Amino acid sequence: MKSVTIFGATGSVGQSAVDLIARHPDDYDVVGLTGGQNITQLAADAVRLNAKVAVTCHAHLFNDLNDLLAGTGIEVAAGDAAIAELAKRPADWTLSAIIGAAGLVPGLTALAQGKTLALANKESLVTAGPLLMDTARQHGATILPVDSEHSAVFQALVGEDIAAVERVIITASGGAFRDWPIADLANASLAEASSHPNWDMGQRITIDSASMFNKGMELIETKEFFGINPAMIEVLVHRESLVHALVGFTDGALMAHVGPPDMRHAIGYALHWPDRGNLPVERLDLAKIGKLSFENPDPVRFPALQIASDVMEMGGLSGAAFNAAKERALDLFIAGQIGFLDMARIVSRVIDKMSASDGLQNAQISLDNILEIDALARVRADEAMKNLG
């Protein structure tokens, strides 16, 4: 029986993991689940999976969660410290699916236990890639990618020599605005940005898809996880969302990973690794699909890609600044304080300002420095918002 913990259980990725584990309850011992405000879902899943502990990150919701789980024997906790404490509990397999920089500390703590971290939290690699990878090496832990693109690259590299890789291509659906006239993007509404053509995801990830900031994050992730030269990483718009990534080798071969747009595939691969499980995902009918299309992303429509490319070249703590500025700009867009295109303007200005004055490239990559840059970049984002003009 495999012991598992799910951080971010109530989000879209976490719910896919809950579904997989609930189908085979005798195979898993669920150590703990964490969530945010949706404590009703958190409590229901904790009971469903017979979890030992349920934790909400919101301290003020402790009593409510405790009431929901009264009489179940399930331990209840709340707050960031409780989440970090859960990460110290032994588990064979831990899923990091918390959205945002908040997922960094639990992920690092879980790695220090020397087990397997299934990583869906993009921000961990973007903000602290070298620190994360070093922590895994120091403690003999394994990191398995759960982003569909990086899982695809990982699978394409099984049995291959990384030195023979010539390029890595990650795909993007193009999001909600891939066919909009560029002139109309400035007036895109929150509701329009929150609707994805192919994937069923949470609001923040869906908006990041529409702006292509999620793909910018994935560019940086690819560099950090696989140690790939940034010049070797490409993005293609693939409307069908069936080819998740391709790896090109020095002999001219391209290895593609093809599958339905269902996060249970990447999660299930990580859950059963190094074996493959029998997963409840659609089996593709290629004759019915008929064709697969690819196109280069429009740099005017998707400026986030160039910003991310610049960040990859800068290195150091620029990823931490990029992520924090992006998160804050997204907050401002959701709150209706800025327009859709203003998000990229804010992030670009934050990176320009901080690279010139705050020592992003040369600072030591430590947790304290990462958190300091994260906080500073959010302040810089608010300053940039006031000066958009």
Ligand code: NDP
Given for the second form:
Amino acid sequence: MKSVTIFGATGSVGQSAVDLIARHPDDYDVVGLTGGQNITQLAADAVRLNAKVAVTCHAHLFNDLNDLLAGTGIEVAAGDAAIAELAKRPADWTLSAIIGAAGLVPGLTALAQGKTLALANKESLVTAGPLLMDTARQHGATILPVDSEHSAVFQALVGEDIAAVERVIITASGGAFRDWPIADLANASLAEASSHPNWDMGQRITIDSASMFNKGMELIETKEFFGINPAMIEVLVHRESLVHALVGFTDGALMAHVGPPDMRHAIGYALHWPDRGNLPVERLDLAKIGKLSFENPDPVRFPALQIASDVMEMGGLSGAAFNAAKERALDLFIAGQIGFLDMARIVSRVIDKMSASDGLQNAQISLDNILEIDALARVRADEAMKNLG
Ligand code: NDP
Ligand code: MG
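The form predicted in complex with this ligand is what I need now, so please give it after the form predicted on its own.
Next comes the full complex, and the chain you just saw is listed first.
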């Protein structure tokens, strides 16, 4: 029996994990599930998986969640502190699938217990990569990547010497606007940016895929997790979303990971690691698919990639500023306060301003400094919005 906790259980990744665990109830002992607004789903899954505790991050929803779980014997808690508290309860396997920088503290807390953290929350690596990796080392914990590209790289590296890696290529579908006339992007609506050609994901990451901020985050994630030199990491647009990543070795070989666009693969790989489970994902019929296409991303269409590359080179706390500015710009786009292209303009201005005056590169990478830079970058993003003109 493996004891498991899922942070962000009500989200897109979380629900895929719940699905995998619910198929084999005798194999898992569910310690805790967390959610946010969607307490109906949280309560239903807590009952279905026989969880010991259910936690919502919203303190004001405690009574409602408590009512939903009355008589079940399932413990209820609410608020950010309760989420971090859950991360201290022993679990063999913890999934970090909260969206945004809010996933950082629970993930760090779980690592300090010295067990396994399956990491979907890419914001943790982008904002605090060195801190996360150090915490894992210090406590003998294992981090397994769940972002599909990073799971693919991880799988391509099994049995290989990292010193023999020449390059890592992560693929991108190109998102909702890959074929739009560039002149139309400024007027792209929220609904248009919220539909993905291949993957079914949460709204925020879907919009980040349309802007390629998601791929930018994944560049930084690759550098931080695998310790690979930024110059060796590339992005290729691959419309079919079947090849998730490729690793190139010094002998010229390229190892590609191919699979259906279904997060249950990457989650399931981390759940069964180091073994392989029998997963309920589609088996690809390559003859039927026939062709796979690859092209270089257009830097004019996707300015987020260059911003992320600069941040990856800069290092230090620039990832924390980048992520927070991006999260804030995304909030503003979702709220209808800025246009689609303004997101990249805002993030770029925040990074320029903060790298010039706020010591992004030289400060110590501690949790306090990260949280401070995160808060400051959100303020700078609001300032940049006012000056967009
Ligand atoms: P969703 O928006 O679908 O789900 C987010 C989850 O986090 C929900 O359970 C939500 O609760 C909860 N949540 C939201 N805000 C907070 C908060 N402030 N504190 C605690 N919990 C909160 O996101 P996704 O599942 O799409 O993504 C989750 C993470 O995985 C992200 O970091 C994303 O980048 C990454 N990822 C996602 C992929 C995907 O296929 N979706 C692929 C690869 C990586 P509620 O909904 O109840 O309010
Ligand atoms: Mg991904």
